[in-house]
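Okay, so here's just one chain, in structure tokens, the form predicted alone.
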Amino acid sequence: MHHIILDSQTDFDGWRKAARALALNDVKPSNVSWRVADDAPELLAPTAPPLEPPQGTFNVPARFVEMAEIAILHRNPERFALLYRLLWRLRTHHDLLELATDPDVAEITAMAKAVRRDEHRMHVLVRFREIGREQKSHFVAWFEPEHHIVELAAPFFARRFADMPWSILTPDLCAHWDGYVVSFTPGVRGEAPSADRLEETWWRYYVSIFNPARLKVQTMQKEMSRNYWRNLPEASSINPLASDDKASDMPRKHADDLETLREEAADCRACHLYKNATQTVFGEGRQTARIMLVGEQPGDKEDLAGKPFVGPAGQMLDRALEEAGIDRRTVYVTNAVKHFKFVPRGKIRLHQKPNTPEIKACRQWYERELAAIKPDLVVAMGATAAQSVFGKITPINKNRGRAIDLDDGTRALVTVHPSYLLRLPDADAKAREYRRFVQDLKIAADVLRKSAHAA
């Protein structure tokens, strides 16, 4: 195994040099482990022999190099490996990038688009506030990028605000302009500077031009997620202005609308798991569903697809639901924790069990999903799901086989998670536990029928 350690999260030159040497030495992508210096463990597994000095050359499309320079700024921890895998394949398939349906091409294209979108948001949403007065004034802004875009976005501000000294502070990297050159310093933890002398003037202007009839909440949240709102001086005025009598005829979404919840959850930063996950994996299904299935957390496949239960555990669940007489299309499926928790092992991401603080941080989304759907029955699959549903650690075997009344009047059923069945090494045990799992789901179906009959 060749362990490549890059200087930083955005070390494209280092990646390019290493990738070229690896490819010319015919090192397969599966034999390469990529790390960043700050994240690299002190002790690594035995490495492969040193690479021979690269001899010869090969060509790849210029489009790949341009895309790679942008995609490497994404936070996906597997981006270095993905880029090398594409490079390896392009040596023998020069037109690979034309295949938009290829999984690697689709993923790298989506990553590049996400980085460009984040760059655009930074250009639009950064708000400077004046610190000091006159000759001693300096303009400071706080921004929280989703990806490693500070160096990419900084030249825009140098051109746009060339005549004023400014600093843009972020958790990753800080950019500074002194009128001559852009410099960078390590990131900081903080928040937007307090209001300056022009804040009141801007707020009054914003109120005067605000037109509630033209307000499109869904579009606004899509283009400007709630993560950015707290740093905008006008954000606190939007809800009061939108509630004005002039907007009384506007169509509005209910507070518990699932689409609105999904958009809000996409920017959740309640715990640290968002930093390494590809995306938030929110629930899926009908808002009128009478059964709500709650799993533990998304896995690797779900993290990439952005949908719950689409991997091997999801296939196991689909089969069991069918045998129990439940149509998955009629239920709502979600997870107690919405981000994938894992540890990287080369190109593999190994699942890690969420801990109590992570479960508690994410419980707000389960509670809001529950309030929006109002199901007759919640099925908690696995210990993490049971802890979220009951609000405390709840043993599985002790509580299986019966519907339990919750404080809000909803009934809950506890069972195992489908992935538990996949992990059982003994075939007989796997078959036996699968039958028990189907039996639990049949109890759910029976509760549903009795509820419908009573209604």
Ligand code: URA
Given for the second form:
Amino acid sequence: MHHIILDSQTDFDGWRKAARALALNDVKPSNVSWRVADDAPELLAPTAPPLEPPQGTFNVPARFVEMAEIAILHRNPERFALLYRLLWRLRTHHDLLELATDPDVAEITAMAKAVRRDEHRMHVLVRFREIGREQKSHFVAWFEPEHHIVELAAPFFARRFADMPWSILTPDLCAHWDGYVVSFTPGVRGEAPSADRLEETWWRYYVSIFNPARLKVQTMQKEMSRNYWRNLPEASSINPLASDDKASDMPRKHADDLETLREEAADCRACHLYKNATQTVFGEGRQTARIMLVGEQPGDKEDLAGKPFVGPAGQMLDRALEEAGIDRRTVYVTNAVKHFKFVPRGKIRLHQKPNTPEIKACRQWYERELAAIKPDLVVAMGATAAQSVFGKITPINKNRGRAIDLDDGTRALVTVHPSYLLRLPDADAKAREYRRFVQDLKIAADVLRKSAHAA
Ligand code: URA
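Instead of the form predicted alone shown above, give the structure for the form predicted in complex with this ligand, please.
The complete assembly is shown below, putting the previous chain first.
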């Protein structure tokens, strides 16, 4: 028996990859068991030897793929097996989907319809309740979907209610919109709140997902006097949450632990990039590091190794750090975006620059790394890193060469990205730009020496 474990209830990519490998290895549907990682394991029949890496290819009708992507969101636990049985049969019976009376075809069709009906039900039935007032209001809704449709239905609300921040709480998964990206957090456990208990449920949920590293008390005070905080349902919890002692009583673990952050980030789905990348490439280095180096995003080598800056750009960085008198083992190295973004071109995966929503979706990890490490200096290498560190588009040439104090108390230095040096075609320009890069890193070393003396 081949036991396939999918990452989540909606892991279509995982199902597709496994189903393709199984079919290419001629594994019959009756020899496969499917389950989702979080479900309790069943008594397992003996495990078959691992599959050979899939060779060759086969086609199934595009309509099957479209229908499977929707039907997999059905709550029926047999759906993965049904989809594989259909895929198996479609290999030799290409027109199978035309046979509406076939029991498998009838079942998948009914499942896809049920999912679409449930999506429609969510679109029309969700009612937001305003929590807080004026610029600080947040809109919260409760919904209990029949099927796993939260990710499917959420973009509709982002388009329809683009200018209001909202959260839709459900028992499976919660969707949030901050005006830029939709993100997802785990579902709300416990009983369904009535309309007038929703505020209390939101409050409890807010406490459980609260991230002290993202709290900017000064900015909040600047934008809104403390007198108005009482209008926010979550305001009553902000003070206790922000204080370290109380935060330790909260359900979320305290943020100052890089290992916890790394584990949490491994499951990050705040944007779509996790789907094609091999893994989250989290930052690396000591929690006591005084310098934090921030790059753009992992490249091909980093994506495979799971470590930042181990490829050609990393070698260039190592050389420059050494020349600047900085030991890489003493710094913390990370990226603004933690998943590799690429387009496949034959056997090559071509790097793609992350866009603003992707940078924003990932910034929570940078902020939490920053709060955990509290470095004396952050060095932003390249435009993407500068955008993340400064929270806005920040030109490199205008800002490089000096430490800049940011509103949140961070000292930051901007420089070019080592990949920029690798791409320069002209040897003289390359040598000149490399010297400037080393010079910037020397400024970083200097800032560090001065803050060590001042301490
Ligand atoms: N480029 C980056 O920005 N980061 C890496 O980790 C590797 C290449």
